[in-house]
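So this first bit is one chain, no partners, the form predicted on its own, shown in structure tokens.
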Amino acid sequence: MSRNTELLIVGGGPAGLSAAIAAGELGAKVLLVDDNAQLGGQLIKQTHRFFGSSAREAGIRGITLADEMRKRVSKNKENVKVLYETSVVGFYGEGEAGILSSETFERVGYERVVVCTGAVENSLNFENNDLPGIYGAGAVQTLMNVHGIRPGKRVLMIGSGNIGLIVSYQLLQAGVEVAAVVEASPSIGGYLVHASKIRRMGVPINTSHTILRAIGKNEVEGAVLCRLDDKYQPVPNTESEIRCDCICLAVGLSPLIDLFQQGKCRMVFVSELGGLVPIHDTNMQTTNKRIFVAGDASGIEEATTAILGGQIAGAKAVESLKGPSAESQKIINDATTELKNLRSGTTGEKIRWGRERLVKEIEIC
């Protein structure tokens, strides 16, 4: 089987919903491809409030934001087709792509494509790192957030980036005991005030510290934990043991970028970016002309500014087709103005590092 469309968007989450709400209403035919069952990607577990610009989500949950996102993709069907439960496995050739459901494989004709695939979740070496109860934090979000499932009784939580102190706190409001949040690093990787909220509520968070080992034999019984110098390195006599029977890593995230290095796009290695990202423009366009990025693949930020990297991305996909508009220039414009404003201050310090690298990239490309 096979069908056509002008604008192919992989990945429905907060950027891919952007991404395709701007193209359609700027009138061109987009396709939408989600592997899950609902729109939303990582907002359908995120119940707490967002952060930010009061133009730009700010005090709306995550759960909240995906539902509006998703009406407004709905009232545009005559444009906008939404494939669900399907996964784009890959690029052939120019223009096509190959989706798979559980009832068929298809292969799509596009003359643009928006890649939203986000990011997959770190990972953590340490002994019995296999046993039952270790999980990722997206994966405890969506066990408690999306289908009421207790990961635990008392959870370890390692990394105190924003993700370690809201899923904690989360896992508070749920019910269950955060023993401690154990950071690597000399200071707290979040927001001051998530970090306020846990220790209120009597969560330790032993920054310098690190998990040496899992306790248990079939499942998870503990922990071992130690101190770590100002290398990273362990401190020799400073061992000590700590009850839970699940330990949560919340140790960041890296792009998905299969599909990208599938369509021959230039990559390169930006720490501050989450890893490897493939170089694209202000315009959030790849080296590979057909193909657009947005969200956390194009580089680990927050929801909101996968929200106006998906407008962008879908914005400027359209004038690539159809030429600049009024309407076009006005997404574009906004959404530019309004990222580099989320990006200003010292907690964009690094992300702005990591775009500057990507100019660099772009310059000698």
Ligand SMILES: Cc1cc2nc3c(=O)[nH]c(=O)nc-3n(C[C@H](O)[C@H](O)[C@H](O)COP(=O)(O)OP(=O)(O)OC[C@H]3O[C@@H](n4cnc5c(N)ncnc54)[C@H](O)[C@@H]3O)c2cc1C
Contents of the next structure:
Amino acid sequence: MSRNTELLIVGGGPAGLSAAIAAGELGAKVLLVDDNAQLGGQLIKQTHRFFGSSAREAGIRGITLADEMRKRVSKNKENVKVLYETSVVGFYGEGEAGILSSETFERVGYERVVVCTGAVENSLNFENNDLPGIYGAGAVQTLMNVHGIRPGKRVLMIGSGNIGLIVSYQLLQAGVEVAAVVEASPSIGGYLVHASKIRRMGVPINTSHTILRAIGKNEVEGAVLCRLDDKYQPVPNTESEIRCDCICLAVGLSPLIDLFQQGKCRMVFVSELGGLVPIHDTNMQTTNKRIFVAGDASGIEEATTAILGGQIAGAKAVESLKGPSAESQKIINDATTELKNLRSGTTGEKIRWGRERLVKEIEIC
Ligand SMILES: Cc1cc2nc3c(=O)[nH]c(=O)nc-3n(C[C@H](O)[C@H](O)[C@H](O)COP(=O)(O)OP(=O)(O)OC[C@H]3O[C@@H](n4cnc5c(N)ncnc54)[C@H](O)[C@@H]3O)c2cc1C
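The form predicted together with the ligand is what I want next, because the block you gave corresponds to the form predicted on its own; please supply it.
What follows is the entire complex, opening with the chain shown before.
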């Protein structure tokens, strides 16, 4: 079987949804493909009120944001077709992708593609890290917030970035005890407002600590922690045991990049952006001129920046097919200005460094 589209969008999280909305409204024929049963990506498990730009999504819950974006996509059925529970499994030659649903494999011919595959969770090396009861934070959120299942009775959270802090709070809201949050750095990684909330609820945050091993034979029964020195080495005789039946790892995300490698996009490792990312310009175009990128796949950030990046990628992909229009220029200029504002100030410093590094790589290309 095969089909054709002007613009293929891989991934229906905030980046892919906003790319589809922008491109569809600019008149392109769009095929949006997501491997889940509903669109929204990470947003469908985010029950908390969003942090981020106060002019935009801050204060809105992720699930509500996903609903609003889904409605905008379904309003434009004429231009935007959605395939659910379908994965883009490969790029074959120029302008051809393979898509796989439960029973069917199809080839899709496309003029341009925007890859918005998001990120994968990082794991952590420690003894017994394959025991049942050890989860990534995304899996814990999916269990609790999508399926209504508590992952355990007493959870040990590893990582005090915003994800570790927010998921800890959601666990407490679900009636699960959080034994402690353990953080290898000497300071808390996420926003202090989130940290204060869980501390007020009695959860200790142990900075300069790590997990050495999980205790248990068939499932998690506890963990051994230890203190770290300023070189992140275990301090002898500081080991302590903590009781828990679930260990949740919130130790960062890495961009999901397989498709860019298949598409022969040039890649670069930028630690500030979460690892290997496709080299791309401010128009979100990669070194393969047919392939655009947006969202966490272009560097780990937030949903608001994913939405803005998706708007730019969607509009630029359409411009590269049909030429610029007043409407496309407005979308791109507005989103670019807003992205610049969001990344200004001290909280955006790390991302700015990462993005500057990308600009240098583009100059070399
Ligand atoms: C616990 C947690 C809390 C967060 N809180 C906030 C917050 O308060 N504010 C904020 O701004 N951001 C927050 N974020 C970050 C935000 O959720 C992400 O930055 C954002 O979702 C990234 O959007 P995306 O579209 O790039 O990727 P995702 O949302 O990950 O969407 C990618 C989609 O692509 C699909 N996909 C991947 N590969 C394929 C393929 N080959 N074929 C088909 N489909 C595919 C995935 O299944 C997924 O549906 C949080 C993240 C987490 C984990």
